[in-house]
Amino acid sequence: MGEVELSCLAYVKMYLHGCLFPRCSVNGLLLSSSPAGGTVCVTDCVPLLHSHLPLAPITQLALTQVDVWCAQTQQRIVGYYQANACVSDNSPTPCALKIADKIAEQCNNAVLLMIDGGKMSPDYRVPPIVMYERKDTRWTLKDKHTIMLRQWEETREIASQLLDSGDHSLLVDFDSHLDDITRDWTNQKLNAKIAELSSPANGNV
């Protein structure tokens, strides 16, 4: 597999998902709006669960609904992310490997991204992520030099601003949507807020 590019939108939402439920394991799906082949561009993510991660029926329901939504919005599922409840543990769990394997059946260049909870401070100088790629039947650590997060300083600043203002509470994961189906798991409000903060008018590009 070649390079993986992570957008500001995808990173900020993953980061806020972890911050919103700091004592829980959280997970979600990585999406791309770019065609298959070449660099994997992760352009967005869908936060899924913050409880009962290994519960297969809920995961399957979420995968099915996200698949339908992706077909309607010209996107595709290209990976999976997870942050473990224990901040010192950033190893993929059996649940993470199982879901990532399922995604890899449909996407040759699928990636598995673990968030390093021990490095999630806004002051941390590099993205707190560990990425895996599938080689043969195993998930192996990906060379960090092939992972790109453009404008990292600006992305980190946007995440910090949303956290400080309390706007991270706008984030809705699939779990929260199941509790109240009026809540939007596609996170259009939060997406608009991130786009606004990253616009050239605000000094970010």
The other form holds:
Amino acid sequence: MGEVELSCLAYVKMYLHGCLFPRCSVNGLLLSSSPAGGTVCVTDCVPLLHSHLPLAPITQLALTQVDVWCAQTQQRIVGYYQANACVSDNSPTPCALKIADKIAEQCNNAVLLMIDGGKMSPDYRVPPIVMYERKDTRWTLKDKHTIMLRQWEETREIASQLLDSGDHSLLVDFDSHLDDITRDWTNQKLNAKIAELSSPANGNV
Amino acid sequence: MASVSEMYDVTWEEMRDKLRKWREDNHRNSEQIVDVGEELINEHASKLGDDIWIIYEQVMIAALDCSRDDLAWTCLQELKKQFPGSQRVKRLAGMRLEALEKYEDASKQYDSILQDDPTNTAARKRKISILKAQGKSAEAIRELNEYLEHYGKAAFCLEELMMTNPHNHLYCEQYAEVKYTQGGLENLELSRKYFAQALKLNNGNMRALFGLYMSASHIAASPKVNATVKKANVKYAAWATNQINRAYQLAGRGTKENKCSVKAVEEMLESMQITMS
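Previous: the form predicted on its own; requested now: the form predicted together with the partner chain:
Shown next: the complete complex, the earlier chain at its head.
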């Protein structure tokens, strides 16, 4: 089907989210600031939970709040990501499918992204992600060649650097926000750090 | 490298108290626990008295998380010397084997605990974790079902936990979330009550506050409730909205960084008010 482009910012934050909570399943939403139609450009992501993923209230709350924020900032929710606690199994859980279905109701080329925990070490040569798209009513595996990650080497380098410097702990997901509401789940601080590290040639997608 | 006490200008007592706080709050901030705990153990062991044993346990588990097997091993040896034959220490030994991915050995360790004490739920749960880690989901589920037969379903488990820990607002709140997820008017009303109870136990619990708001709003919006119930729930939701707004106003002061999240909440609350009336 369609092509999907994943920005450095979105990838790095997803990756760091998984690294921050290595023992837990984590999930989040994929956002786009580009208009609908054509290639799906995932330009940002919002990390959501690292506990009790299948429980409804906080997920509903988060979806609603992110919706509102997107409207305020001209973004759209275009997908969902999840990294399972058990690294040997990266298939979408029923909860992942449910949330992805909900997103697909509003965005017809929504993507479901599973992070492959077993392939996350910094020296891995390909992005540890598996993407699904909706064909008829089922989520099917996307052809790897329709997924683009510009400047993968740089992106991977940035993620590594942030891990090494301990800056990954700057990442705030919705769960952490609820533990301390002065923490910002839109991650402005971390975004700035990532922008700093991106070389001028990269551009900020 | 500078020591923790030098970097943060803290005394050993403060470090010890921090570790206790993390234990009580069940924080799994393993890197910090290792940093603070290792220094306490190396420099101040003699001053810690009997606290040292529980600190060894806490640091050991954190060390496993950070792949610090050297530290984990040291802690384990101290505990083994002090508490020979202890089930609790045996379980820690099992956890270390799990961390080293020696799953067969770990499983045998837990089996030996269960032989002496078949009701040891911690050991049973660790065996299930091993199956999960090995990707043997079907077997894990079978074992879990056996284990849960003693306890019924998730809600029942939490009910047990709440009975034995009536002051624990987290169990209360989790139970409310499970009920909310199960859905249906009766469960929603139950969830609202438990969110309210969690708030009584800890009025800073934001999840409970949002939960109260959402459950009350859904009940008020339901066509199946009569006018009295609707009115009451509108009131609960309005109260919750107020509390949420106040909390966010307070949080929004002084820090520029969370302005976005504060604005999002304000708008969300406004828009949901409209759908309720």
